[in-house]
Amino acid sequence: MNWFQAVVIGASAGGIKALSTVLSALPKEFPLPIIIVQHLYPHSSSRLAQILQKQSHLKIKEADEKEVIKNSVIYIAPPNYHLLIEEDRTFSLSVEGPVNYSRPSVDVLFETAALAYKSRLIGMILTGANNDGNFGVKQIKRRGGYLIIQDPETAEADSMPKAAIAAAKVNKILPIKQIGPYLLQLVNRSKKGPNI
């Protein structure tokens, strides 16, 4: 059994390409749920799940209200809704105001995921042009979670990764092409416990 139980990812400008790179490196046997906030225009009809599905061996879907989070599934926050994780490991959707000018907000997902999964959570910040995720990475770290941040040098927009690196003690900073293979290795190694 894996020590880690879930992965949360935040991305903004340039995120679709970055997410495609990370997710394409994961096999269909990847054992954890992956929950993603990608900033989208509020009224866009989200085809993000379909776009990313072409690059991934795992099932990808938009998260639904009260849905039970399952292993080996990638969940995407719907446009114009905050995505929250409840302590019973189900999703909630919220139309409360934007956080850091964003809805969905990375901070909202990361904070609620940190409360639900505590030290068994992996948080990841990829490319983006704002500071959304700063508060969230602090909450993940405070509860003993593990942080992987895209090397700002390889980010289409470096503000989000730079801000995350400045906000919390990060476990690993990697070029985008190395993140997927590293995540797989980390999860496989973690079967023995958190000392990695």
Given for the second form:
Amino acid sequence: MNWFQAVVIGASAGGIKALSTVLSALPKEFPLPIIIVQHLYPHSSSRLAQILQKQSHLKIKEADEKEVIKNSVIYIAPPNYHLLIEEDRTFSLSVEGPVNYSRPSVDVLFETAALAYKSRLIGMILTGANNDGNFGVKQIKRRGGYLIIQDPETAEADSMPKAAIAAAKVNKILPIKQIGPYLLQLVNRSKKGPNI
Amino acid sequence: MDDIDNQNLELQLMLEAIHLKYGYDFRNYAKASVKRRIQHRMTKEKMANFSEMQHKLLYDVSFFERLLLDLSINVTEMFRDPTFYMALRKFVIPELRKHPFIKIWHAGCSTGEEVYSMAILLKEEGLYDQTQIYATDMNEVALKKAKDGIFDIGKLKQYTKNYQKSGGQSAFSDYYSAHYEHVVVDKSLKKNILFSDHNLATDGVFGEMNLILCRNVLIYFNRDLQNRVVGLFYDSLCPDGILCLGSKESLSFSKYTNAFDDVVKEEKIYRRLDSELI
Ligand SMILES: C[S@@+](CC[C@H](N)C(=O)[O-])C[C@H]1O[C@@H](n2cnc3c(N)ncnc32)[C@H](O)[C@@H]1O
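With the form predicted on its own already on screen, would you show the form predicted in complex with its partner chain?
Full complex below, order starting with the chain above.
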């Protein structure tokens, strides 16, 4: 059994490339669900899952409302909807207005994920040119979750990771290339228990 | 019991209290969104916990009204999802044409943008005069705005674009008059629309509809309430009547999945089947 039960990722400008780098480092047997908010233009179509699928050994799909979250699947928030996690580990969607000028918003995902997974959650902030996720990382930390932030030096846009580092006591700051391998290692190590 | 469990308990009690005192039933809404909205209201009001809020809710009606607005998410657009309206024109309008008199129900119409979009479409298809539209919502503030038909001018550009992409046949500006900060929808669009208060969680059927639209409302409900509401729609539709849901909603996991047939699957347009088949 793994200590950790899910990974949530927030990314904005430059995120597609950063996500490709992280996800391509994970094997087919990666044991957790990965749930992603990538900011997109509001009226863009939902091709992100297909684009990322080319880089990943894991199955990638857009999250559906009420869908039961499964291990070893990567879920993407649909464009123009907020993605929320219920405490019974299913997805909800909402069309409420943009949060931090964004829909989907990283904060909305992280805030609800923190309540659903508590200390069993890994939160990750990658490149981005705003500060969405700021409130969310605090909530994850408050519940005892683990935070990995992309090293702003290696980020195409550094304000989002910088803001996250300023907002919460993060566990690890890593260059983009090392994030995938580290995540895998962290999750494998956590089989022994929470003391990591 | 940790603080999350306590908070869930307080939330449950509060939703119970709202139901008993005001009749609004949020007990079967999807929890994460309700909780998040209430939590943000609590922070804004500088309250310590849900119980403190519950007290205020019970004694201060105006506070409840504010919370009600938080909980009923009214975000909407004209011609939201243009491809949906395109599909309506192509596949639903021909069905409606078969009837000498048409009844349409918009359930959860919010501030009316969806209803006026339908009115425009019907006008362009030459069906408006033989149609009666019933537009309902539980939120009376939103309904009032809908009746007024006044929209923020800042959204006009997006709406115009949506309208064009949806297969609009005229200039969008034919349907409103622009003022300084707002636009007013044309009076002729209003004449066959009846706005009224209706709560999908607690109220009953609306009879003999040819078409029901309920878009971006079911996502806020849990499975039980979704089933109740789809049942309500089934009973409100005439034989072969059509039901349209939001682009991220579907009947696939509903108790009623076999009671409807796909008309346009990708656009979540369904047809009611005969009851013997269920
Ligand atoms: C996001 S809006 C959808 C507006 C429009 N149908 C659209 O898709 O653009 C959701 C609406 O559902 C209404 N609503 C929520 N719960 C309801 C209920 N139990 N009964 C009736 N309306 C409800 C809200 O007040 C809100 O106006």
